[in-house]
Structure formats: C-alpha cells, structure tokens
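Only one chain comes next, encoded as structure tokens, the form predicted on its own.
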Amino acid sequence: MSRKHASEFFIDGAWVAPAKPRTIPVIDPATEEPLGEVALGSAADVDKAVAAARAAFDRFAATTVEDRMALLGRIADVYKARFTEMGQVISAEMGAPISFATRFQAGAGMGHFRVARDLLKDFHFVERDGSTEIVREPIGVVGMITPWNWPANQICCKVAAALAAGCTMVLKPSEVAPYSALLIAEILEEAGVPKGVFNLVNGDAEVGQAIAAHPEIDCVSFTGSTRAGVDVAVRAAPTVKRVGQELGGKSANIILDDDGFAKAVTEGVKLCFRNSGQSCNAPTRMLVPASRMAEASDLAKAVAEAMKVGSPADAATEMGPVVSEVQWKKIQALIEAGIKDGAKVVAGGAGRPKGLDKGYYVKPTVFAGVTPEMTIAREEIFGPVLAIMPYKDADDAVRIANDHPFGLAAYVSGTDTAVATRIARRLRAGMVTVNLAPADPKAPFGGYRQSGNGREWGRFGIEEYLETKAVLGAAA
C-alpha cells in the first residue's frame, strides 16, 4: 500500500510539505499495531489551500459542460485502474473485510464519477420562463471534511459533484482513515484536475473547525456525526455560507406480518452488520409484530452467530474490526446500557469474540424487547449492534419510527409492495427503502431532523454546490 505522500498535502495542484511538522500515527484496526503515520495540518495550511482554490475558480467555473465530462470521465479511468488498490488501502486503514471494501466501498466511489459524467448530459445550467433566465451558476470554493467509515464513497460523491457544478474545493478527510484519500488525490492528479481545483489537508479538528469558519470558503460539505455538524454549523454562521450535513441516523427498519417475514428478519440482521455496523443509514432499530418477537430473536440468533467474524484480509471473514479503540470502548458501553435497561441479549453481548484477543473485534450483538426510551433505541451505537421492538399494528410501527431526533433512513418489508409503500411514505426520513431494494446512485442521500440537511448523490448533489440567479428581461 502505498504511502508516499503521507507527510504531505495536495495544494495548488503539487505535493507540499506542511506549514509545521506534526504526524499521528494510523492504527490498524485488526492488529492494534501502527500502519504508519499521516501529516496533521493546521489553519496555515487551510489558508494556502483556499488561496489555490480560490485562485483558480475564475478559470473552471467558466469551463464546459464538454469539458467537465471529458475530466470525469477521465478520473473514472484513472480510478479503475487503480481500483484494487483502493480496495486494499480501505480494508487496511479502516478494517473493512477485503471483498467488500473492494466491491462496496471502492466500487462506490469510483460511481460517483461515473454517474456525475452522465448526469451533466442532459443538466440544464441555464432555463427560460418568458423574458426571465434562470441560470444556475457553481456556488465557489467548497469546504469538504469527510468521515472513515465509508471513505471513498463520502469523499468522492462530494467531489464528483462540486466538478460537476464547477467548483474548487478543499477537502479534509478522516485522519483515522487518511490513506483512501491521498490514493484518491493522486487518481485526481493523473487526471489531469487543472491546478488548483482540488485540494487536500489532512488534520484533526483544527483543520475541520479552520474550513467552517474560513471567509474565503462559500460552502461547506460534512459528514460525520451529529455533534460534530452542530459545531460545523456553528463556526460557519458568521459568514452566511451554505452548510451541507449528513449526520447520524438510527434506522427503522419495519417488518410486516406475512409470508415474507423469515426472509425480511434474516436479511434485515445481515444489513445491520454489513460494515460492522459502521453505516449511518444501518438499519438498527428492527421492528416486528409482537406476536412475531420470539421467532424474530430466533432468526436473529442464529444469523448473529453464523456471521463469521475476522481479519479483514481474509476473503470468508463476512464481518471485520471496528475502526478504532475509541469506537470499541464506545460500543461497549452502550451494550452495557442496554444490559442495565433491561433489555434481552438474544447473541453477542459484550467484549471480543472468542478467539480474538488482539484488533478492536465487536461480537455480533442483538437485544430483543427493546422499548422506545431505552438508551439502545435513543442512540446511534454505530456498531454491529441490534435492537428488535415489539409493535402493535402498522400505525403502531410508523409512531415508533418517527418518534425519533434522528430522520436519516428507514426500511418497511412486506410481500404486498403496495402496502409497504403505503407505510414508507409515512416515514419521516430522507430516505426509504422497501423491501431492501438496492441503492441507487443517482438517488438523493440525506436526511430529516438531527440527521442533517441537504443532500448528496446524482442530480441532487451537483445542485448543492450551485447557486441560482434570475437574470430579469435577458435577451432571447
């Protein structure tokens, strides 16, 4: 894997060396051992990426639609030809198992290049309503800071976009999982993204907090978590710019009483702890019939107990470490407050999975007779951590969704797609899925509530990063 711009930052299309030296080393989460260190920028370094970004925005916001697809298309290239590569660099930093972090996580990014270019074809930059032009014009220099549990994809749906619509950018990356993100800048560099437009900062909350507050940036996109967002939002007010958040979530996921049940329990548990539950939109909060709890903890036992658990770089291993110490010591503890709100342990519970006593291992946990108030229900555990609900009937069900801060995914399987539509729509979330369709790209991604505003993915990513003139009385 390789790390040779580790100690260094992609400004004003080049490889620099920081304003002062500072590193912290990147913690390989299956062995608790260093896979080597990244640089930490401070508010000096942010200054000189922003006066790079800013420079050069005049020239690429005046490009073409021609040519801003002819260089998406190029990245995708670029990116495919190095697509194992990122595959491997996302299982090693943040513990992925190595099949998924190649097909999911690498495959998801590289898509957000793919689906930009193809978007841009028919987008309309500049419309017509009688003597009235409305034309949507890239908003200027955005400010990027992204999260390590799906790096490529968070970094790259943003990144595609802000090209798309014409924009500079800076971006900071998670500096628990930094390498996915220097792999990423070099693809953009062999590209050929003209000098200036992208540029990357690493760093802790130094760097993060110097982006929102920055006067020079006009927008900022996050992701992360909820607290964090607030003080994005927060240090961004004084200057009046645009604030992206994609923030938490604790998923419903709502499961009819039919024929389909059995399925709709086993596959819910199974995406539950894809990512070893480290997915915003992870559907967390399992409800089914109260009648039905019994053989739902049945179900979610034995899928809990098949999954095999292991290092990532082993192509069985279904479901790998979590990202970090502090997330693991996190995660424990809210299964030792579910334990103490009285909920069941139905598999899993707390500690490492027998046989793993090195890496930062989370025993594939579900509780059953998980009631609303209980801390389980209320937080966002963010690990491979189940919590089954009794509900009464469907109104019962769409109560205990929606009774909720957070509004970022929610799923309802059912075999009559009608009435489990139906249901969906009742939901208050940004996003819901019925009977676990796939993802689609193109396809708005954010959410209600304390889950954020705005939103990424397809046509409506690129529209976050433009602004909106009317140009009164213009010329035919």
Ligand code: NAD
The other form holds:
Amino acid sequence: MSRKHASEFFIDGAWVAPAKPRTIPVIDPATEEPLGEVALGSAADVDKAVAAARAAFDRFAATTVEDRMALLGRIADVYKARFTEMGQVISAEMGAPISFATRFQAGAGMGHFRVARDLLKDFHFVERDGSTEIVREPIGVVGMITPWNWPANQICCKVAAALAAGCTMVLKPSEVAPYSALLIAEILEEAGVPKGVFNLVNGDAEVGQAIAAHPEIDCVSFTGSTRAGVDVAVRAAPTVKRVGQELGGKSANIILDDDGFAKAVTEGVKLCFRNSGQSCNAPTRMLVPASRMAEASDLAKAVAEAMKVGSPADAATEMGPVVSEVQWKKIQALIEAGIKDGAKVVAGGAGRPKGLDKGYYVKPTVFAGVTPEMTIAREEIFGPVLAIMPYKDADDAVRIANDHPFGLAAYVSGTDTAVATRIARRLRAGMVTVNLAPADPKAPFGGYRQSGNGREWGRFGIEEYLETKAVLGAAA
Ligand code: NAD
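Show the form predicted in complex with ligand NAD, please, the one above being the form predicted on its own.
Expanding to the full complex; the earlier chain stays at the top.
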C-alpha cells in the first residue's frame, strides 16, 4: 500500500518535507486502529506549491491538445497498472468493501482520465462568430479540495479536467483518506506530468483555507460539506476567484404506482445503502404512494436485513463500516432524532450490528412514515439510513422532492419511461436518473441550490477550468 510518501508532499515534481513537521494518524474504520500517519501541511507549504504551479503555468497552457491527450492516455495506462492497489488503498482508508472499492471507486477515478482524453479530440477551444474570435483558455492555477467518500473519483474528475484544460494545480485531499491521493500523485509522476503542473499538499482545514484565500490561485474547486464549501467561498471572495462547489445532498427517489414498484423499491434501498450511504447523490428520501407505504416498508426491511455487513476485506461483504468515529456518532444522533420525531423504525436502528463490536459499523436502517419536516427528512445523514415518505399523487411527489435546500440529485422509477421522464423534467436537481440508469461519466455532475455551484465530469468539467476571451476584429 502506498504509504511511502505519507510524510511528504509532492511539489514541483519532487517529494518534499513539510515546512513544519506535524502528523495525524489515519484510522482504519474497520478496526479503529491506525493504518499509519500522514503529514499535515500549513500555509507555507501551500505558498510553495502555488509558486511551483504558477511557474509551470505558461508552458503547460501552451501545450497542444495532442500533447495533453497523450499525457492523459499515459496517466490512464499507469493507473490501470496500479488499479488493484488503488482499490486496496481506498478500501483500507475509508472502509468500502474491497469489491466495490476496486470496481466502482478505483474504476471511477481511472475513467475520468480516459473520458477527458477522448473529449479533447473534438473540443473546440477556438470558435469564430463573424469577425470575433472566441477563445477558451486555461483559467490558470486551480486549487482543489476533496473529501474522503469517493476519494479517487473526486480527485481524478478535477485533475483530469484541469490537465485537459491546460491548467496547473494544487490538490489538498481529505486528511481522513489521504493514501489514495498519494497513490494518484505517484501515478501522475510516473506518467510524466511535467514538474509543477500537479502539486499535492496534505492537511486539514488550515491548508484548505490557505488555498481558498490564496491570491495566486485563479479558481478553487471544492467538494465536501456545505459548511466548509461556504467557508471556502467566503475566503475566496476577496480575490474574486472562480469557486466551484460540489456539496451535500438529500436526494428524492420517486417510485411510481405501477407493476415495477417492488423492483424499484428494492433497488432504491440498495442504492441508498451503497458505500454505507456515504454518497452525496444517494437516494435517501424514498417517496412512495401513501397507499403502498406498508408494502414499501416490508420490501425495504427485507433488503436491510439481508445486507451482509462486515469487514471491507471480505469479498462477500456488501456494506463496510462508515469512515470515522465522528461520522458514526453523527449518524447515531440522527437515528435517535428520527425515533424522537415519531418515524417508524422498520429495520436497523441505533447501535452497532450484532457481532460487530469494533469498527464504525452502522445497522442498515429504514424509517417509514417519514414526513417532510422531520429531522431525518431534512438533514444529510451520510450513513446507511433510508427515510420512506408517503405522497398523494404525482404533483405531491414533485412538490416534496423539490422542497429541500439541497438539489443535487433525484430519481424517478416507473414502468412507463415516458411518464417517469415527464416527472424527471419537473425536478429541480442537477442530476435526475430515470429507472436507475447507470452513471454516465460524460454527463454533468453537480447540484442546484445549496448543493453547489458549477459542474464537473465530462465536457462541463473541462469548461469549469476555462476562461472565455473575445478577440474582436481578429484576422481569419
Ligand atoms: P468536509 O467538508 O468536512 O471536508 C471536505 C474537505 O474540505 C476536506 O479535504 C477537508 O479537510 C476540507 N475542509 C474542511 N473544512 C474546510 C474549510 N473550512 N476550508 C477549506 N477546506 C476545508 O466534508 P467531508 O466530511 O470530507 O465529506 C462529506 C461531505 O461532502 C458530505 O456533506 C457530502 O455530501 C459532501 N460531498 C459532496 C459531493 C458532491 O459532489 N456534491 C461529493 C462528495 C461529498
């Protein structure tokens, strides 16, 4: 596992010691024991990394599209060679079952480099409108701050897009799951990313805040909680940098009243519990016709009780622990709040699953009869906790779905795809999935309202890192 550089940062093409020595343990969520340590940086390390990125910018921005396509292709190849290792690192540091961590988590990270390379083929950096030339240019130095829940995916979607755009960058990964980020830095180094183009400084909020405020950073891309995302935007405002925010979610999953009901409920519960419920786009508010609440509860209970919860290292495990003690306690408090508010516990509940006394394990929990004002219908729980809510008719379902400060994702399932699609179009969320269609790495990823600003993934992700210049009266 890649802990070789845990006490170092990657700056200007070299592994270097932090300005001030400071470390924290990285805890294995399955055992509560330290996996190792990681260095925590400070503003001085950010200054050094930004200086390297700034110095590398002009040359990298001037590379050809072909150069950058070749680079992205080499990164994808090296990533592929270290794919198994990536799955193991992610599973160990954040607790996702090894099969899921490898196929989906490591896989998503690699996919972004391939998608970015392929998109560059037909990307128009220069367009003409009459005598005006419209040029899309790399925005400059990008600061990136990422969370622990899909660590490789979240880092790679930013890095791949920034490289495709011709930007240089400084990444601060999550201090909770930093080892996958160190492995990504090793991959980028091995693939020959020019020195200074990609820089990594590990650390906590202090490093994130230094990135947000840095006058030599032109754009900051943040993924994480709404709380921290707001702080980043406030700190970024005095230097008028562009701020991309991918924040929280509380996504509705509308199940229509038809023959596909049982399958849609069953699959919706499984999707909610995936990654131990730690996905920003998890379908955590399941909306069912009021007359079918009992049926939905029984179906959800069956799924929750059949879930194989256990060690992430075990190939048969479907659900590992949640990432940390902090998250475990937060989830427990929200389960208690659901009980206090009068929601019906159909499966799971507070405490650890039977036989799992060590590790941050949570019982797959289903609440039925949840109403929109309850805490568990408002707060993002970020754990395996489903709230099933009744609706009267399609209009009521749309109203409940849209009635939330978050608007990241939404889901609609119905046997008549045309009907489900009509409802999908009425939902005010950044990503609406009809009949649990698979994820599309080229589709824009991001949210409405307090779920964020801007979009990542695919073409939209590259555009986040481009400035637009009009050259009036340009020669043809
Ligand atoms: P977090 O906000 O605590 O941390 C995210 C990152 O920000 C970490 O690297 C952290 O060190 C850093 N950070 C924390 N406070 C900061 C500050 N004040 N200034 C600058 N940086 C700061 O979130 P987390 O606990 O790591 O992740 C869970 C949250 O992330 C959930 O709310 C989840 O919904 C959200 N999330 C959103 C998306 C999305 O794409 N919309 C994706 C994944 C996670």
